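Next comes just one chain, in structure tokens: the form predicted on its own.
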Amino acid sequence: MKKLKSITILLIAGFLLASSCNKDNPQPVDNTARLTLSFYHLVDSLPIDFDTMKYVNAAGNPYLVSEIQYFISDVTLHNTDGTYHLLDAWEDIHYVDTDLYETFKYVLKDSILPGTYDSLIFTFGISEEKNQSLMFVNPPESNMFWPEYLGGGYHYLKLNGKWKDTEDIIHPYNFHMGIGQIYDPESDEITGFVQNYFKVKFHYNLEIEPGDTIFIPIDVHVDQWFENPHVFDFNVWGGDIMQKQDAMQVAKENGHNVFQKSMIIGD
């Protein structure tokens, strides 16, 4: 019994002990926010039906859409004041997969101080200076390597699918983007390169309190690809975009109204 009272006397005095340090040494109150981008997958304002031929675009070209990959990179948050925040300390590359449901949510590790921000910027693909080759060395996304012949580094985007021709004949395309080429006309060889990677912008009004989760969907209308304000007509440029920077820089253009802004989630 001497021995039970022993012990309880010695808990209480470790836990009297740990309180006081608690009091003495309190834990840092964490007072930045966080924020979450999701990725929702449409065609005509619909979310998107694979595998199946049942759209058209506006050069009238029947089309379905098999699978799509893309890298998100460089999410930069602009306060009113003018200043600006990087969100590039931990994960500044997301690889965005239609056949892996878990990569439609990018979760930013960075932390984000409380204020009034007014936009978000992001670069759709990868900017040349991160875009290195091996840095990938894991699939899926080291499968999106581009050729080093091309440029190097990794594609910004993969669309596939398939389309059909005025005679209903049906062909596979690889809408892919990357680092574009500059070509010899007489001797075909590659004289120099064309980054394609582009920023989207987005106008918000965001009050981030301390403590606050922020989620920004973000709807990803596929069919502008091939709308605006370019028509992409397969009949024209075939199937594949990948070593023909001219339909590269029509899918450039119309790629800022791929991605528009939806309704913020904030708690």
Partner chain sequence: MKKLILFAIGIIFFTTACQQENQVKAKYIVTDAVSAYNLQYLDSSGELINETVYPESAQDQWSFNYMANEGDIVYVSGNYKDINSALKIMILLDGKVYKQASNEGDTLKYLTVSGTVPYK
The other form holds:
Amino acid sequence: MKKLKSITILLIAGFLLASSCNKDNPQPVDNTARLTLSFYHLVDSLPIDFDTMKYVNAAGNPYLVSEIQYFISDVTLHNTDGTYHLLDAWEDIHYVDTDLYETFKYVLKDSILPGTYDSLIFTFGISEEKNQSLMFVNPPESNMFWPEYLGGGYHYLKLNGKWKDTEDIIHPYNFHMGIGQIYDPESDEITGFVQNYFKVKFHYNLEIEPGDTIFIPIDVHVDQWFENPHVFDFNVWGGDIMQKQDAMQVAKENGHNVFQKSMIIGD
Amino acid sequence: MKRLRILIMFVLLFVTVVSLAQPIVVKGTILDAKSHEPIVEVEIINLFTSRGSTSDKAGKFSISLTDTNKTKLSFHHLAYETKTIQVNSFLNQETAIILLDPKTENLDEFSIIGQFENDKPYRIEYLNQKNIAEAHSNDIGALLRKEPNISGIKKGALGIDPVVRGLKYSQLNVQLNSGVKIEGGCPNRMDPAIAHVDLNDLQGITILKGPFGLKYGPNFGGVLNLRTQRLTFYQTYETHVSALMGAQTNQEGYKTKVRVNGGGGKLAYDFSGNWKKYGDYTAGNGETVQSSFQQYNLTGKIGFKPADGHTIEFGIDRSWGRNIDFPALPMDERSDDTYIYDLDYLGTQIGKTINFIRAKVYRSDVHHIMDNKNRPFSDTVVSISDIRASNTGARFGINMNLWKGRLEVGGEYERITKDGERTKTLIMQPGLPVKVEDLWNNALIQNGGIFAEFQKQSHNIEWIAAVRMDLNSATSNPLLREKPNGDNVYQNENTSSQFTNFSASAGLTWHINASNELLFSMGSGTRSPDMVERFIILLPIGYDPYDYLGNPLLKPENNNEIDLGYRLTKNKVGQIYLSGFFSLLTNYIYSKELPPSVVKPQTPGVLGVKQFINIDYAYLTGFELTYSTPQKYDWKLHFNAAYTFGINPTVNGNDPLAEIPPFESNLNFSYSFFGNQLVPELSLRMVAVQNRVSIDYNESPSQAFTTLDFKLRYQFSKNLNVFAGVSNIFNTAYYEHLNRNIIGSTLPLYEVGRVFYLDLIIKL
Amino acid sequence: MKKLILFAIGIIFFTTACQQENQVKAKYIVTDAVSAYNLQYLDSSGELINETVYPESAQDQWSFNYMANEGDIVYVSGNYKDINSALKIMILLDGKVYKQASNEGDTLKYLTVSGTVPYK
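Could you give the coordinates for the form predicted together with its partner chain, as opposed to the form predicted on its own above?
In what comes next, the whole complex appears, and the chain from above leads the way.
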């Protein structure tokens, strides 16, 4: 009986010992680099004071900013050898929301090959091919849905706030961008849709080494939506533009100047 | 004068004492009440002194008694109803004749087999009706957690998924009444097989550990056999009505069961209905845990005996589950509708060679609906999953005397189908868009197998060996997940597979002497992958936050196990049973992360996609130790301790296997008052900390805890039994290692705090 | 006799236990619009009904009553083009406001109010 007990204990102990033997597993070496974009939201080149009526746009409208929500997609690096590297393996459409601090950083998990890159390109909004209704089922992205009858897909931009008219009366504004509609002037029926997304291109001189993590900060000059090259007057367009393609065209052209590079790396 | 009086007193006293001490020998003969044949090895116990004797081959016994006025003798035998007789009643007769009634509930395959063989050489845990009634549980999985090396994964109010020696899910062969299999509907296993059976309908649960019970189907980790109440064929026509009513505090709710059974001669019937409704409970730390549910069922069984020794039974079980909370999952179970049909034949008395023939045909149908309507997320998207799963099968076996031993051969067939979809209604959007996704796409698994098991006893060794062959095939419509524009997120057309699996086991029980036994078993059990492992399409059904992807070409896994056991049984000591096992799992089914270039995750918040794969090997080892005091004493002590650990040597230098419970021990003490009429019991449960956690799965360790329960069983009368108690007397705040976290938080599901309960069982 | 009584008690238990489908009175109310708007809503059979409503004034109320079951989706969505118009949508269950919203403070010309009838 005793002998048997000791044998059993020995056996169990034996297994325990065998199991604790560690094997060394070789760790794989990563030869690639990573990219992270950061977004800073500014009005008049200073960080935004939200919900504070202290700003005046180029048209002379006093305004405040409540919140900004938008999509950035199809981040691409252009190599000096002429090739484009589209970083869409993990997250090709990124949502930014001034109410969600964590969205200000866009960490691209794609592996970037070492080399020399001379520009960074991204799409403001979502391309026609990718802007599919119902692809986002969960909030907050799902709340950016653009109604089917107005073109479907998702908003590129929701810039919400308030403005004062010439009689100092405060009105809300919803400066929203997405797929525009063409209305028949007589029947007022929708006869076509317009894609209002656009590409932003920054020139950099990037020497990317294996294992690098490149941080690219981007300033978002919100006031430029209303200013450059077209002066946007709320008194003319009103507070909402999502069903006014002409207004969205203005916004689209102004939009190129909204995104500016903050710091230069490697140049 | 004084001296004389004292002397007389002494003499009188002496005479009284001597006469009291005078042993009287009571003799008798014990016969079968029906056949009048003598019964050998009946245990006769003097209830006053707890001393006993046994009857010989002629049914004769003799027992010494000192005080005949108070003495009751009780007569025990496995196959007969226990009888208790006041000694006075037969003292004057030369030899008394005691008639024992054969137990009429002898139709269960396990008790039939019990007449032919002793315990197996591997670990088996038995829970009988008394254990089940006393345990006061609402869920079979919860009840099993107190057995050594058995735990359960808890995700919500019901359906705790059993884990035996670290193995779980389809690695365990869970069946109802020796053969009926049930396939749950939920990809997240809200409704494992045990969830579709009502605990109050069970007469017993048998757990065979290890890949050894090969005659019960393909076996990998063990067999869990749930046995419902069997039909009783009464001699003359009788009807019995019984009812169970129970209520409790903390998780306020109540349960009711009504049963009518009876019959006579060649016909028997059994109808019952169960109803349970419970609310949320408070854990030891004061937190309210969502745990409400409603469950009801109706069962009907009819049996008849076309000839002596042959029985045909047909049974239907229809159950309803409604509004069952699952706080650890993103959805709750809205409804479960299950139908189980079972046609059974058992033939005995077929001759000297054939011991019995059994055959069974069954079908189980599960319709499972779950949704997120009680969750805040349903403000934006209402998700409803609707799944139908069915399991149709048959089983047969012949047990015969051959080659001076017993051979059982037979086979079974099982056909599992599963189909379901998830509908997402985006209720915040104009136009009320609706998106429908396949969860299962007409998935089908079939398994057919044949087995042979041979047992032989030579001298003091019982040998057993079994072999099994299974043909397993599976297929489904292509695995497909699409984007709304028609682009593919994932597509796999290669969904068919076929396997031929071999399993074998052998073992021996060596009765060294009357008290000591040595048990040894070794076996190799093969399990084919299940519905989830083969066909799931991007759902976070695993322990870790990844979208899991089925692998239709997954290979079967093997459990190559050795068990060693030692058992000591002594009249005055009781029984000690120590068992240890070592399992080498080959082609172990594990998972591997897939790069997003292959497939992107679809569920928000997950870290990526993992697909099921086979890895070369992993292993598990552990032990169980149980001790019980002798049955004949009024006081009973029961102790158990168990531990298992598992290793995956292919990952991170010996990563522990995930979801294995820690070391645990249980201590029970009870005392029988008034001839078993009043039995209080104290149960102490001690669970150690679990620090052996899987790094690969980012598993969290868990804390140690101790709980104390008090139970009381009171047999008020022949017709009324009362069970009352307090569980978790100290209102300990604790959670089991295998309890999942509440969705969206790092906090685990806490177990219930202190509960006062009262159950009444009335039998008429 | 005793058996019969027990059996009867058992049956009574069951009949009282049997779940009845819990129904609630659902009511949709839409108001605040000064001109025509498109409306979509779910009725008792789960059908999405499309309607154009022509209110006479902002105080004009459009309403719809029906019996809804526990777990049913309740849904009302409206849209219009007139920049001077607005919408206020309310969903009431058994007389109490379950969900409501208005697009005052917004220039958006569409509004959706929805939910599921709570389980008791």
